[in-house]
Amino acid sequence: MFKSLADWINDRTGYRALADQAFNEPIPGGARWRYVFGSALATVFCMQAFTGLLLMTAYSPSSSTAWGSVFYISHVMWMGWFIRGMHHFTAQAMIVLLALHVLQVLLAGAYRRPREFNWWFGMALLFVTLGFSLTGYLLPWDQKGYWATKVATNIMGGAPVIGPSLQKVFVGGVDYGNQTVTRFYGIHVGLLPPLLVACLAAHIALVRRHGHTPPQKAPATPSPAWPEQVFMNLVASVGVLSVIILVVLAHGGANLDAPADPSNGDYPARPEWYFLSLFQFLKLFPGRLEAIGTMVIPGAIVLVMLLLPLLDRILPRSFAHFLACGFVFGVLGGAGFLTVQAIRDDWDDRPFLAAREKADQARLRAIALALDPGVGVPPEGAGYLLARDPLTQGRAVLEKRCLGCHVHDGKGLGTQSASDLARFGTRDWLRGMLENPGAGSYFKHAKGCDGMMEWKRTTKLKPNELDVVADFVAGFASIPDDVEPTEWLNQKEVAEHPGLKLFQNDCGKCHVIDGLSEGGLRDAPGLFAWGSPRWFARMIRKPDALDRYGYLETSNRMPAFGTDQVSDADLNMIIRYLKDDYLKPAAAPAQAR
């Protein structure tokens, strides 16, 4: 039954002859392990096509969605981390195998007449593969891909005459953005694969035409590829696959850095390891000589590689072979040396390590936020993931703008001249201050701010009454933005609060609240809605207002911050950060899956 169906198909397609051709290719000198590279490469390419196709079903190419979709693949989808990890590391395996294949062809002298075109197609395959790496690196739109690719396209832009236009076309404009992603994606999945298949087909057809290059002492009679050579090829491919799987498992899949952030100045950009030698080479040519490192020498090396098969025409055959091998090993040795040097340079480069550490924290934070059911990636895009995280953004702005004077949990960046802002606006902060306003974390360091210390010396309130007042004042923080003092005082919870009277009689001697207290004993900031976003915003924007610290001497006063220094969104981030209103980092950092 099965056989007759097969016959029926064979009669109409002749597939058996095709299969026969494929499997029974005559191998000159018999099956050999050294012939396995080509088929291992073909296998690896098929793996890339397969995993790549799977990734395409989940990847979303735009600057706002790319990171989120890759995150989703790696952290949510079944086996997504594995599929993406395989794609990531198989790409690297492909480079390694290509290099080994080139070496083997070179040593065997298989690039020479009449196989010049084999060599050239092989070189074309090498460049197409590098093209895959370069374009693929950007697609997750994370910090790593963003910065590394930016460097690469800037190098392209340095090319004479057409450089700038070429760069603009590739990048899809002057700035990196949506068009960059779609263009790179198009090249990666639409242009390069058919190109690679075409080169591969031509390469294989030529290998078939000329046969493998047997070693000199090999027996003259060829033997068919099936089963011995096929078996060897399969063993090699399975070997390669196993190594890749082990690497993927060891790394727990491919890394995903924090979402691309064009404003982040200190990201330690590094290319993928096989470009590290070029990266290091560049450092040898500072300033105006740079083009020599980026274009002239690499270009010359490529040119020589392409011309190697023609060397025979002007030099004796074996001498040309010797020169060719010498050249390629020289280049590889140099590249190896530079790679090691690049790695060692980074090894004890403290600023680099610190920046990398920071980048890793951002990465883990971004992933934790995206995973959290209550947070997730904002609809505007992954670029806003960390910018809307109080722990990241609030802390960053606080460090940049405020910690020169203030401290946070005791930590500041200069000589302390103002309070500790940790948990500012909460009952904790308030109760602590009422206990000891002269403490270092309150008004000890703020010049001219001795009002609460004066109050402390004279007040008759007992600790339990302080608790009640603290409860009352801590409630100010939740007064909505559109509620006026009189409306607020009319609310039942406020009017009947036991702290109201205490506040009026004691605190009200200095602190004015319309309709509740008159002040007058000495100047003091207004406390209505203290700790709420509006109180806070006014404190930051107009510390010199009469209901803030306008009564102080200018030199003692906190400077005002306009929206150009602290945007409204950032202000909100600071407020939430100070009140600990954000997703708490897990005790153990989320595993890099």
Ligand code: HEC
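Having looked at the form predicted together with this ligand, could you now put up the form predicted on its own?
Partners and other molecules have been left off, which leaves just the chain.
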């Protein structure tokens, strides 16, 4: 029955003749390991196509959904982390295998006549594969992809005459956004795959036409591919896939950086390892010379690579082969040197390492927020994930607006002239300040705020009484926004608190609270609702108000921050960050699973 079915299929398709042609292909000089690169490349390409199709079932190509869909693939979808990891690392394996295949063809002299077109189609396959890498960068719409793509397209825009127009075509306008994602996705899955299949089909057809280049002193009679060469091809393909699987397992899948943030210009953008040499090479051509490094020299190298098969027409055959090998090995050696130099420069670059650490923290934070059931990826897009996170956005705004004068946990951006904001508004901060207001964390560096040091020298409050006062004032942070001082004082727990009289008799001499302190404003800010969001907000918006630090000289006051400097949303982020009001994951999330 099976023989009849096989005969019927063969009668309609002729598959036996195709299989016989493939398995009995004549191999000059017999089976050799140097012929396995083509089969390994074909295997990796098939794996790329298969995993790419699986990824397409879950990926959403838009600037608002791309990161979220890739996050879903990497952290939620069953085996998604493995599928994406295989797609990511087989892409890199294709670069390595293509380079090795080119070297094998070069050393064997298989680029010379009559195989010129085979060499050119091989070069086309190399450039199409690099195109896959460049367009695939951007698709997760994370920080790495966004900034690496911006650098690449800016280089493209520097090309004479057509550069700016070409850049607009790829970017989809002037700004990088939804059009950029959709165009790169269209190129990645709609344009490059048929180009690669066409080049690969032409390449294989030409190999069938001209056969393998026989090695020197090869036996006159070729041997069939089956079984030795087929076995070698199978071993090489399985070996390559096994190495890729091990790499995927070791890395836990492919990396996913924090969502793309065009406003974060300090991201330490670096291309993948196979483009690092070009990145390092561009450093040699600053300013107006940049076009030489981006266009002239790389273009000349590509042109020479394409002309290598024609050297035999103007030079002796052996000398032309020597020059061709010398040129390619020189280019690869230079690329290797520049790659190592780029890596070493980064290792010795402290600002880069600090920025890289900050980027890694943002990546882990974004994944932790997206994994949390109470947060998740916002419907508006992953770009809002960190923008609405007090730990990330609050800290960023604090660094930008406040840490020129203040410090946070001892860290600042300039010379400290104000108190440490770490744990500000808490009982611990307050108790430490009452114990030693002249310490560096409090008012040692603050001009015009020496009243607390004078109070410390004259107060008769004992340590246990300072504890009671700290407990009482720390409770101010929980006063609701709609509660006024008189209403608050009438509450039983406030009226009966042991710290009420201590505060009234000692602190109230300077810090005024209506209905609690006597006299007018003297030389200290009002403390009603101290540590609450409304106290923070008024302190930031109106530090020169009479109930804040209006009594100080203008030069000593904290500057006011209006909505044009700190938006209401950012103000809320600062307050929540200072009050430690943000998600605290139990542990850092895994890389992918």
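Because the structure is a prediction, the values reported are computed rather than measured. We call the rigid core the largest set of C-alpha positions that still match within 1.5 Å between the two forms. Positions refer to the first chain, counted from 1.
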query	finding
Core-aligned C-alpha movement of residue 35 between the two forms, 2 Å or more	no
CA of residue 531, rigid core aligned, shift of 2 Å or more between the two forms	yes
Rigid core superposition, residue 468 Cα moves 2 angstroms or more between the two forms	yes
Angstrom shift of the Cα atom of residue 454 between the two forms (superposition on rigid core)	10.7
